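Shown here is one chain on its own, the form predicted on its own, set out as structure tokens.
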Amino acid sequence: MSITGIEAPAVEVRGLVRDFAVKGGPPRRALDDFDLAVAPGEVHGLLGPNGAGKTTLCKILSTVLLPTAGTARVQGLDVVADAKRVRPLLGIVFGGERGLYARMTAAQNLRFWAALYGHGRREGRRRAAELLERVGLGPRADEAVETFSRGMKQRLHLARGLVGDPRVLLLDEPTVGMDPVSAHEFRDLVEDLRAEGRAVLLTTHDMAEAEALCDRVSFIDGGRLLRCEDPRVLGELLSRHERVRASGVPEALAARLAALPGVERVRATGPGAVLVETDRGGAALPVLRTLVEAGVTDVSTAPPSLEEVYLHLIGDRGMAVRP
């Protein structure tokens, strides 16, 4: 708490720049004058395509990378000048195979990490057992990690990120490889972390996940913060710009679909296959009705892609988006 009675940000980034050397060419700028503030107890989503700068930001906050310019603070501590004090405050989940020892059991992995955080043997065992139960891996505690599915490994990463009882969690694409049930359980866990007053910085490509979990979402591209939005904006875009895919659609029927109210365009995606894009809520329903009444049975709906959201939310307002 600050002297004014206003709680200080859990994460605060100001004018952050990160350049990477490129052999034989000019440096590549991964972050460009980037600003961000995340409050305690806030789940903040970072959305952007590959190469947008999301992971670079997380690595700077976790003291893995040094910024080229600007400042980054965690719980008021500078990530460069106070790196040793920052690290215990963070829980980091980058996923993949990094940081897990395949021939060790899940419990052994967590006890090892608990020891690195300074926990004694008894406390390490208790902490490992508690966290494995929390992420649904209690029954598999004594099995080798090399036998785990990708989703199970990701849950073990989540448990590892909580070993040090962090105040700030950096979750980089945490549900990649998870089945729907595991992803739902993960979302419940994030809700618990929010209720405990922990700040969560979540990078994702999944807009539905961001809408369900986040208090705010930031759109990033080319290392720049483009917009910070209420997640309800995502919900509006997901419903307004719903897409309908169909196969076995003759040209005459495609023309009828294009003339329906709320249909933005109809694109051919193959012989007799079309993608119908809408631009208002509820417009997908008459499209589906028309297709079914015409005898078309190979039909599916989907939300817009992240790139399409960028075009609708930002591109239509005159802001360039890097491909």
Contents of the next structure:
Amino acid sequence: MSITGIEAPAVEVRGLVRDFAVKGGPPRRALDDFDLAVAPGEVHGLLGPNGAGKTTLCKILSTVLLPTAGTARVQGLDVVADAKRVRPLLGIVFGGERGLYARMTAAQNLRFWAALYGHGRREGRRRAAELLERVGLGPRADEAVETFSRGMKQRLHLARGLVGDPRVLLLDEPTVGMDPVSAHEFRDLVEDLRAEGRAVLLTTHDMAEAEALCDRVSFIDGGRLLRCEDPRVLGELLSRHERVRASGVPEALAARLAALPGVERVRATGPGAVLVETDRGGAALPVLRTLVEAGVTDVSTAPPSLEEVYLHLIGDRGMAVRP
Amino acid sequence: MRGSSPAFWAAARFQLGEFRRDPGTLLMLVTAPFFAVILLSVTEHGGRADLAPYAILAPAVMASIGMAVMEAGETIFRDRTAGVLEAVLTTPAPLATVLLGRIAAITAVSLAGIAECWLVGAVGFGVVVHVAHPLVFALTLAATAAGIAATGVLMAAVFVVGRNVRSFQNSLTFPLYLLGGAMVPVALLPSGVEALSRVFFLSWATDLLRDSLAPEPVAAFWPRLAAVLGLAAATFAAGSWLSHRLVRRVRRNGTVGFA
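Switch from the form predicted on its own to the form predicted in complex with the partner chain and give that structure.
Once more the chain from above appears, this time first in line as the rest of the complex follows.
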């Protein structure tokens, strides 16, 4: 809370720049004049391809990396000048399998991390047991982490991120390696965190996850913020890219569809099946009319998925790593 | 500082668990009795039974400081490789406190080397070394343990920036044995080396430990103990300062997670 009584943003990033030295070459810019604001209680998605700068941002916010320029604040506290006061407010879940003691049990790991957040032995035990139950690892609490599957390790990572009772949670690709059931449970957990008033910054490649969980989504590429929107608003912005799916479409009809105004392209998705992509609002209507008039009845329309939005925003480079 | 005390004890408990999970970390306690055998053989065959306390104390002190330095490096190396160092740095607990907890546990366990070497003397050679001044011995031993733990923190701080710490820590142990008077009392070293050794707490500590075993009264015990404690505190302060500085450096360079 600020001195004016107005609650500070959970995360506020302004003009953030981070350069990395490259041997024998110019520095590589991982973040370039990056701005971001996450409100308290907001679940904010950060989407971008590999090397876009997502993890660099998480590392700066979690105080393990210093910015080259610009400012980053967590609940009004500067992550550089007030790093010691920022750390108790933050929980971070790094992606992958790193960050846990493999030969310790899940409970021992959590008790250790609880102590690093200042919790005494009794409180650490209580929190560890509670969090292990919460992430579904209660029955495996006393087993060594090295025996866990990747998905179980991810769940333990989540528990570790929560052990300090943070107001702001940074989740860097948290569902990598999780099975669909666990991923669904994870979404429920994030909903609970939102209900508890915690802010969550979630980096992910999973569009469905972002669409389902996030209040707003920021698209990042080359260290720059491309767009920050409500995922549905962003979908509306690109409604001109509405798609029509149809099957039983002969080649000649497909060619006629491609020639219609506003049709961007017609892709064959199987024998006689096509996906018609439009690039103009209302362009789907003549496509539907043409199909129905030709006797095609297996037809459906759909708005662009978040993934398509994402691909439209970052261009044809898709998931390629920026040089 | 929030979190310091639970972090210290949790780190110490964690390290004790590491000894159970990986007994290889206790290797120096395996080798210390062999060193004791070598040194006692030399003193016995040389007709210098009066040097037996030296022969017993030397390998024990070497094991203790050696374990602290070696494990300090391993702690950073392993945590970095496992991506844990990065996670530790995101917590409110100061890195120096976590390191101190772990290295204090290592040092406490390493003191078992004294009992091992004493037993080698008693059982293997029939040489029973008596502690003539038990209070002096106990207080000095406690101060020595604190100094060894502080040295481990200082070394670990250096290893935060190093990428190839193993060769460094291997090379470092012998100068520390020498400057600490573990093998040879520093008074017997060339004057320049002796002067240098006097800024290292261990040189005062080993002299006091040896004196506590001899029947003669221990001269200027309290000032000498104060020197051990003062230099140990200075070493820990240097380790804390250095770990703070070097962590800031790796945060700036972006090399926290590099193994």
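Residue numbers count along the first chain shown, from 1. Here the structure is a predicted model, which means the values were calculated and not measured. Rigid core (definition): largest C-alpha set, two forms, superposition within 1.5 Å.
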Is there a C-alpha shift of 2 Å or more at Pro88 between the two forms once the rigid core is superposed? no
For Ala258, state whether the C-alpha moves by 2 Å or more between the two forms after rigid core superposition. yes
Rigid core superposed: Gly138 CA moves 2 Å or more between the two forms: no
Any chance you could measure the C-alpha shift of Ser247 between the two forms with the core superposed, in Å? 14.0
